[in-house]
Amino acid sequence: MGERLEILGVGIDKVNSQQALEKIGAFIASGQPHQIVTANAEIIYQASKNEKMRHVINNAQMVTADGSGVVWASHQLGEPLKQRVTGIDLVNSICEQSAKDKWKIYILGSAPGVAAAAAVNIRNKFPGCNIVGTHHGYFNAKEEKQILAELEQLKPDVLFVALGAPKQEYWIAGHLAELGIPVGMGIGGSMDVLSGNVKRAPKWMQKMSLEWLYRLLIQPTRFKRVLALPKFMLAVKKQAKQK
């Protein structure tokens, strides 16, 4: 899996955006199933308290630092990561590469119509991006069997799943091997941006690592989730002292 930094018991790969994309290319070329997790501070803190979630993340073939909080933690622990590799940036990179290499992509998740809207926007942004199918995430057991059958038939190279963390990570871990899909990646809230339901933060806020603040301002319901940040920071400080 390569070199990893451990934050609160969760392993984060020491990769930048280009290295992450190169690894994804290698995963696809291998034809073997690989799970990717984009872990932000909230997910890491949650996983530190949830053994099942921590196990799934640590068994993923690539875990990226999704957010400035994770990069901050790496500096506190004396193993600084050079950059964050966010879910939305990684999705865009994969879709751009799909237009060049014809990687087949399937998008699963979110409310009815959202995945389809995301597919339209992605194709407009990256002409030639090879999206072979979409399905919403509000499926029952019968519909799930139909989705699995469709995935077996279409054989995508990349499966994006937006069911919210950790549900999407559990779903990928539970089905990726049987499907034989080379890359399965949870994309959570990125689907709202891809579909156009939520605008991404302005470039200046992205550069200043303030995307979390922008999301909070436009979605005040995220306030409870933001409360995990100070807890994460205190836990990291404690881990740093124990080193």
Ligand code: UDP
The other form holds:
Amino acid sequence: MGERLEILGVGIDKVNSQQALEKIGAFIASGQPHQIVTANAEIIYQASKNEKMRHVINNAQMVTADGSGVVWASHQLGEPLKQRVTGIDLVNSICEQSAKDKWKIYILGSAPGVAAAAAVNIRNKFPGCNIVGTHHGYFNAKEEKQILAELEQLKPDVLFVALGAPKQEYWIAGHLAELGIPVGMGIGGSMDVLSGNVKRAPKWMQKMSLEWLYRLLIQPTRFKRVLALPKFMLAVKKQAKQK
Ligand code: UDP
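Please move on to the form predicted together with the ligand, as the form predicted on its own is already shown.
Now the complete complex, all chains and molecules, led by this one.
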């Protein structure tokens, strides 16, 4: 499985974007189920307090450093990661590769219409990207059965799941093996961005690393989540001292 860096009890793979994509290619070629988690600071902090979540993430076949907070932590711990590998970057590179290798992709999650709109945008961006189906993420038990049946029939190579963390990670861990899908990956709010539903911050704010502030201003309910970052930083500092 390769070497992992442990941050607050969560193992992070030391892979860059290129290596992550190569691994994904190997996962698909193997035909065996593999779970991918893109772990940001908030997810790692949450997992450090939640044994079930930690267990699911640490059992995934690839866990990437989603965001500069995680790269910062790797420096604090004396094992610097070279770059972040975010969910949106991986979604883009998988879709680009799908246009070449015809990997079949299914997108599950987000509000009704969002995954379908994202699929249209993705196909425009990467002509030939092989998205075989989409379904929204607000399903009941009966609809879930229909989704599972559709997945068994379509046999995608890659399943993107946007139900928010850790719900999407639990869903993948619970269903991937029975479905026999080679790659299952939680993608959080990436579909909202790809569908154009959620706008990214203006360029000047991105440049000043103020994207978090922009998201906070347009979605004030994120306030509690933003607070996880200083808590994560304090906990990492404490782990670094204990080394
Ligand atoms: N979502 C969903 N079903 C649910 C809960 C959430 O489809 O039962 C979707 C929601 O519409 C959003 C995505 O999950 O598109 C990610 O939600 P959030 O922004 O909370 O997650 P994050 O990006 O922070 O992981």
